[in-house]
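Okay, so here's just one chain, in structure tokens, the form predicted alone.
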Amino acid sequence: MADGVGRAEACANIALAKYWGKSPQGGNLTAVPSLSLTLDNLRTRTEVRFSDDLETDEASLDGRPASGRVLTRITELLDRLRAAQGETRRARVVSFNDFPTAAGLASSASGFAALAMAASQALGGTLDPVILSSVARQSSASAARSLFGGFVELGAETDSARPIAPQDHWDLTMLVAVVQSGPKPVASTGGMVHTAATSPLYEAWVRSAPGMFEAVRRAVLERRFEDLARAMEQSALTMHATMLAAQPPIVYFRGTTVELIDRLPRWRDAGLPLAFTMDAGPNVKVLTPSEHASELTRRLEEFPGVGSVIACRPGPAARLLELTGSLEAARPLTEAARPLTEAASSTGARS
């Protein structure tokens, strides 16, 4: 393993029980609990290389230089790891997503999870996913969940996420109907602050979200799809209603978003099992038992305003990549080559 270099891959996750809002305790802790599904086809690959030749941290995302708040958030995460390891060198970060960035597809979740793991490897630090989940959460709360595969929960005001069911727990497919691939109009963190400050529905959201989270959790653990559909749709729509009531309102929906969430229940009533959700963005995510994925994909692809459909299965935990060759072509390390990561994952699952 080369000194000062690390590579990792992490998958985005989509919350089935949403969180929206920060804890008054600070520290980027969440105000409400959340539960997510890690997705195999929404991946970020990141390389971190520490060097004596750099005066400041440098980063590129999808081939474009990072600057402003994006670069600041990257540096803040690296600073936490540097402080833990007694490191002073600056780093060059290269990261690629295989899906649209900043479009409400949880690119910050996979991005900061991959960054935390790659940077820790480069510094010779811990690969314990519980610790890295805490490191990533301080930059992006949803990133705490992307350190783990399968179904993952992050409690309110909780430092790290934890897996509740493995990747193979339930044979489901998440279909991402891409309505808009460009950046969303309001960044999530700013949107949460604005909602908490101005929405008369925010306190009701904070009180009701834990109950919706528990309903989602029970349905996942017991593999009851109809119950899951009711709870996850209520969670998503309540979250967006809270934002719509802010002053001025935060509107992530586009026309196609609204038309889809009107049409999808009709398809379900006609016998096609599905459940929908939306994050802070216009794209609609539709969950279905995998045997119905082909039919649902066809319908979504034919729906006016849907540009593409990304089919995802439950995805793996964040993992290290081989350090040879290009970042894009690097393969995940074999199971035998990453016993520390595997051991740490087992420990995290028991916590």
Ligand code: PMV
The other form holds:
Amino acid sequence: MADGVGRAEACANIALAKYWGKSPQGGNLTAVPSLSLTLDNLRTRTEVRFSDDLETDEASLDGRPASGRVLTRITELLDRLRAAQGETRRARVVSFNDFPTAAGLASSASGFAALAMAASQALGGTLDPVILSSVARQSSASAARSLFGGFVELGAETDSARPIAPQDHWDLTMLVAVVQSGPKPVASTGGMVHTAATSPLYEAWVRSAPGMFEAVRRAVLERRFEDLARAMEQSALTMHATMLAAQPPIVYFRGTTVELIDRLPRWRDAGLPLAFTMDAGPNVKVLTPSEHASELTRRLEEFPGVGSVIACRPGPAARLLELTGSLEAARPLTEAARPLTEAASSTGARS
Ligand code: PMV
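Having seen the form predicted alone, can you show the form predicted in complex with the ligand?
Below: every chain and molecule of the assembly, starting with the one above.
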């Protein structure tokens, strides 16, 4: 029974096949398909509490009060769920990331996925991940993918994401090389609109992205790492080339980003399997079969300009958290519902 409170946890995801650009149909649908890996080590935890004594929604993110566009986007998501449930109360949202926010990693995917699930629970609404994926997608398209664990696709002009392979499908590690960044990058939504409006390469991107997506998808399903690396890097670099051709150009790279994408293929040629990708920021994410993760971490940590390296394995679907105690300490409900020993042994068995 809903008592106006909900708590959920969702993991960030990184696209192996990128989307960049919204469909002319509107509704925040994407122009091209994308395919991502959910990451276990980049998590957002969110509590939503509806209350009679609030006049507006309030939110705190990592201990700081949200305002402006950030708060508006939270309210817009809550409004959609309120409308569906005939709810009028406003809500207090508390959310934090368990990864360093200073790292400049996009947290909107895990953030909106956790918010959709926690708010829906608080209102006694649906917990169906397909529907919550659509709710989250309307706020941030990449968030649609964070409702699911493992490898997840979001079709072009498609309402909800769907998982294509589970968390334990392939033992890969994603190393996030955090590049010490300078000025704040252009926000993704504005960057996409600007690219679509001014880049002569945008049409070619929309035409070619589905082929790269298919190649990534096939390589993931067949666990062919070399094919994945080729398709994944082409997807990321074509996306960035499209932005670089915008007028004025959108440049998310920093010097270290360029040094890394020059060096990484040489490490690969010398026998270290890896595949890189970059999003709307200077960080480089490097995927590798897990047995090579420690060697690659060492090299990345020593690389000039890399501040830190965050290692992530394939992560689980978004899930509810127990409502007792602090948000920080709350266990996932799926684990809390089972005896501790069973929960511990199944976590230990996951590879
Ligand atoms: O949906 P947004 O606004 O989080 O934009 C995501 C854009 C990329 O991360 C660059 C690509 C992707 O498919 O996630």
